[in-house]
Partner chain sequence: MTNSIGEIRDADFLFVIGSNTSEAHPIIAMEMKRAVKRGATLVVADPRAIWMSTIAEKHLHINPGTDVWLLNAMAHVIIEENLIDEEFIKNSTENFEDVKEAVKNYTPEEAEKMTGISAEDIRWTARKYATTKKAGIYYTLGITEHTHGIDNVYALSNLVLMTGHLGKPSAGMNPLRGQNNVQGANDAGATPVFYPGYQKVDDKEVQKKYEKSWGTSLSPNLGLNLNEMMKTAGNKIKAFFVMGEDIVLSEPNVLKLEEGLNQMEFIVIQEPFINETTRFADVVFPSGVFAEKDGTFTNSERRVQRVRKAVEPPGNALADWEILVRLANACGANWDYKNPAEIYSEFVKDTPKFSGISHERLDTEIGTGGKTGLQWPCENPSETGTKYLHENGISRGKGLFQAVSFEPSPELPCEEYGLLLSTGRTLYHYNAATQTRREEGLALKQSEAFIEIHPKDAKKRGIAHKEMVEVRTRRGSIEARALYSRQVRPHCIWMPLHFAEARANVLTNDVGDKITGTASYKICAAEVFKLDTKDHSHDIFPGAFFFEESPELEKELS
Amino acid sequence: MKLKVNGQFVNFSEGETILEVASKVGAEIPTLCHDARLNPVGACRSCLVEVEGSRRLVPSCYQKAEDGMEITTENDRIERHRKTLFALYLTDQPETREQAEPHKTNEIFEFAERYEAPQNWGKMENIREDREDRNPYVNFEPETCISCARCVRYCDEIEGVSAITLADRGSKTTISTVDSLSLLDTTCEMCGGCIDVCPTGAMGEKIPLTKNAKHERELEKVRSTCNFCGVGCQLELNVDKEANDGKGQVVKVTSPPVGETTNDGNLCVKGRFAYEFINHEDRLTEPLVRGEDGQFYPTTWENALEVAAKGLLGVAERHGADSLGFVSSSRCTMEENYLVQKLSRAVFKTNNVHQCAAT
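Return the structure of the sequence above as one chain only, in the form predicted in complex with its partner chain.
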């Protein structure tokens, strides 16, 4: 099937939305309530486009593409709509951009700037209810919530635990839990998906907020692989390069965009939040060698390596190579495992090398 986007023909298949088809030719359409993983709801009206023959603008995230459609994504009418819409959204946001995005980008401000929406339509009083929550990871800021329900839908449709819900009505609508419990005491599995999908940062990471980490924009993202289970989710380690006397510090972990990697934008509680061990005060920082008195003493690499080499070679000499055992690790890299087996086989001449790998 075929349709036209801004005068350009595009092929598509049954079931694709206008938004999906338009993005194939690079048309830029702002979205707030949309997420490729979720069923579309068409609630925020930011993605409206013009379809030839239809009197009203239509929500492109929701409307299915049809053969022969002629779609316009940029013109005066659409521009006017966008300006008005984002100006309205701004009236329900904090005074300044700094207040509205302490750590994460707030897309309302982002779009308002991009589409040059008027910033002077005044401010509504915020009457959404706040909720104390002693959970360690997820922060909720009612002031910036726009009730698009992406978080609620993610928790329900993707994580499948329905821990959060839309509560109250009208302009009081907010995100809450059953009986306003702390997430810790609900079915929440702390996956942080609600944070990931939130367009304004109303759902945000608690750790960087409480630790006053730099704004996301000033962090460097390093793509890596999660070090916990065998799924192998791809992560972005968000690094403050200057922290820690220039050694750098991971101040938060985010997931790569939807559709790009195996984990499809998702992470679990360990991948997303268990990174503080990296910078933990218990980390070993010096080689240790046991002294005559049975205590460990910090020492130099030269000395520690010499003691280790002497010890291992000594045992090999006294009892033969097969009296040594090398335990490698499925937590370490492929390259490191390769070196351990080569150390065992080529240097010590034994095949006694294994790791804990039952599946």
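With the form predicted in complex with its partner chain already on screen, would you show the form predicted alone?
Just the single chain follows, nothing else.
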């Protein structure tokens, strides 16, 4: 099947939306409520385009592509709509961009600048209910929420736990839980997916806020592999290179873009929030060997390895090779785990070797 996007023919498959087809030719269409992992709802109205024969502008994230369609994504009519829409969105946002995005980019301000939306239409009083939540990770700022429900839909459609919902009506609509309970008292798994999908930063992470960390745009993103289990989820370490006396410090963890990795931008509570161990004061930074008095003392790697080898060989000599057992970690690389089983079988002659991700 084939249609036209801005005068250019594009092939597509049945079931694809106009937004998906337009992206094939590089057409830029703004979206706020859209996420490729979620069922489209057409709530934010920012992705409207013109379809030949249709009197009204059409939500491209929701409308299915049809054979022979002629679609326009850029013209005066669409430009007027975007300017008006984002100007109206700005009236329900904080006064300045600095107030609206302390740590995460607010896409409304980005789109307003890109499409030159008026920023002098005044401000509405925020009447959405604010509430404190004692959970340690997820922060909610109702003033920047636009009720796009991406967080609610993610919690329902991807995680399947339905811990949060849209509450109240009209301009008072806000994100809440059953009986306004803390997330700790709901089915929430603290995956932080609601933070990741939020387009305005209304859903934010508490740890950087409490530590007054730099804004996300000032941090360097470093792609890495989560080391908490054997699944191999990809994540992005947000590093402040100037922190920690120039050694650098991980300020927070974010998800890679949707569709790029095996975990498709999803992370669990450990992958997203358990990163403070990296610079924890109790973390070992040098090898230790137990002295005759039973206490641990710093030493060199060469000496530590020698002491460990002698200890293992001594046990094997006294009790036999099968008295030894080797347990590797899912936090190691595949190559390191291979070497552990090689060490067990080839060097110490025992098959008593296991890896924690296998359970």
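Positions refer to the first chain, counted from 1. Between two forms, the rigid core is defined as the largest C-alpha subset superposing within 1.5 Å. As the structure is a computational prediction, the values presented were derived from the model and not from experiment.
When each C-alpha is placed with whichever rigid part superposes it better, Phe348 ends up apart from Gly265 in the two-part motion between the two forms. The angle of turn of the smaller rigid part against the larger, between the two forms and from C-alpha superpositions, comes to 21 degrees. Relative to the superposed core, Tyr297 moves its CA by 3.3 Å between the two forms.
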